[in-house]
Every structure is written in structure tokens, then in C-alpha cells.
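Given as C-alpha cells, the chain that follows is alone and in the form predicted alone.
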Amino acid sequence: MEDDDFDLGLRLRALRQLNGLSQRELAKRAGVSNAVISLIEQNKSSPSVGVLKKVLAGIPISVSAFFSEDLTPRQKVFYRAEDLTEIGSGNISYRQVGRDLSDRALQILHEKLQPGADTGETLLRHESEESGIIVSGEIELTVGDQRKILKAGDAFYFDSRIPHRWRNPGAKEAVIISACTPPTF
């Protein structure tokens, strides 16, 4: 990393959040005011080595480790539209964020159901929870003995162990952004 690229405030914030600490908690542990942490993270204050050492002791991490450890996420963070993985077929498109979800706790899908598309007479069931928002069009969602037509802006959230089914009864494509945890779909 070049010196021009180093952002002390951003690095401190990332490390604090990685350790599950609020600004207030870190300030308390370090024996400094909440304002000190806030100003450093906003790059509005350049702390002395002594203050930085005191703040980092609240995490705890050494000054050398703070500057040398790689805080880059090990997994891909950003995905372009063309990076989404198609896992659907026919009249239903399920474009998944990420390819291998074996070490992930959440599955995000960009779903498109063509007019008349249906997940089938056999109801779906899997060990997870699902939630989503209808972006455009409409769908008929059946969960157990409940059935509802959902339109743009409507949402759903249910236990996926309950038998369920999707259908697009409308005349135009339905688009949904959904999440499933754990990723068992």
C-alpha cells in the first residue's frame, strides 16, 4: 500500500467494526473521549503515536499490527450485473449474488418470472427463511394454506420449511429481490 493510499481513519473504523465495538465502547476501553475516536475516524484529527497506541490498546492490537495487517475481506464484496450466477431455468430466472455460497449465511437472488411462470404443482420446501420485495409486476405466493397476490412494493417473509409456491398471474414480467438464510435453495 502506498502512503498516499493509507487512510488511518477508515482503517481504524474498519478494525473497530471488525471487532464489534461501537465508538463509545472503544473510547471507554481506551480511556479517551468518544469525540477523539470520531475525529480520528473522520480524518479530522491526526493522533500522536501515544494517543494512537492508547486507542489501539482498547481493541487490542499493536501499532505495528495496525499498520501491517491485511484488513481486506477474504471474499468478493462487489458484483456487477454480469457477475450474478444464473441458477434458474425456463420462464423463471434466479440470478444469485456469488457463485459458491458454502461458507456464506445468506443467499440473495434477483428473480424474474415471465407471465404465466410457475414453480410447479409440487410445493417447494427447504431449511431456511425467505424474504423479499416485489420490484415490478405481480406474483401469487402460496405459503402453507395462505395465498396472496403481491404487487410492486409489497414484500414477504416466511419460514421456507412451510410448503410454498410462486406464480406470475400477470401479463408482464415480475421482478423480485429476495434473500434466503441459510442458503439452501
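Rather than the form predicted alone that you just supplied, could I have the structure of the form predicted in complex with the DNA?
What follows is just the one chain, with no partners and no other molecules.
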């Protein structure tokens, strides 16, 4: 049932020892029994996130920091598909390559627009250039006074300073992969 490359037990043990805590001491701080710590560290039980929160609070470390495997994320090069960070809301999903782009020249997004999704009345504007390809579904793109419906395989390129707007007019989900430079979105 365990297949991920992330060894939860090992990581907990490392963090606990790194902070000079015994299983019993951590257990006391966390408000759980010492057996839990032992079993978790041996991967003999998979804690509920509630319990995990309590345990990590005793170290202390946040759940977020605990799972961020990028222990030395100085120059991260590879990102697994499911590791993209969601920065969207509503019915438009933006999955971004990397988290902090302040040092980068390029922002790559994996976008998914649900049927009817719309970036809204107030048109978008930012100081950059933007380009991408439609992967599936269809998209109505408005750039300045131009408007066109793009389908899978179609692409676009425009100066982001021109007011623009996205809409999914179809009944299916639309998927886009886009790039933006510099990342001012």
C-alpha cells in the first residue's frame, strides 16, 4: 500500500533525533502515547493527519514543512506532475511550475478551465509576454479587439499589456499549457 518514495517513518525519526528528543519525550509533548511514535517510525501504522499534526507540533515543525521534500531546494530542476503548485481559485485551476518565481524569467502554467469558466469582465493586463497551446477542449480568447475560439492544438502569442480575457464556452473542461515572461501574472 506504500509506494511513494517518501518514507514518513524515517523522516519523523530523523527530525525527532535531530531535536534531541526521545520517543517518550516527544509523545508527552505531543499528547499521544509513546507507542504511536514507535509504530509510526517503523512504518507499522499510518497516522491520521490529526495525530500527525499533534506529533509534529511537539517537535515543533509544521505539516507543510514536514512534507516538503525539497530539503535543499537551492536549484530545483525537476518537478513531478502532481507536484505543481495550485494557485487558482473558483473554477479555473492554475498549476504552476515552482513556488517562488521571484528569481526566474519564466512562469509555466498548466491551466484547466471548467465549462463556463471566465477570467471575468475586467480585462487582464500585466507587463510581460504570454504564449501557449490548447491541449484539449476549447477556449475563447479575447485580446484587445480581437476574439477567437481556439481548439486543441491551436496556440497563441501576445503582449500581456494588451487587455485580454479567457473563457471556456464549451461543455467540456479546457486544458492549456502557457508560458509568461517575466512572471508578473
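What we label the rigid core is the largest C-alpha set whose atoms superpose within 1.5 Å from one form to the other. Model, not experiment: these values are computed from the prediction. Numbering follows the first chain given and starts at 1.
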If we fit on the core, is the Cα of Arg167 displaced 2 Å or more between the two forms? no
Under a superposition restricted to the rigid core, does Ala30 display a Cα displacement of 2 angstroms or more between the two forms? yes
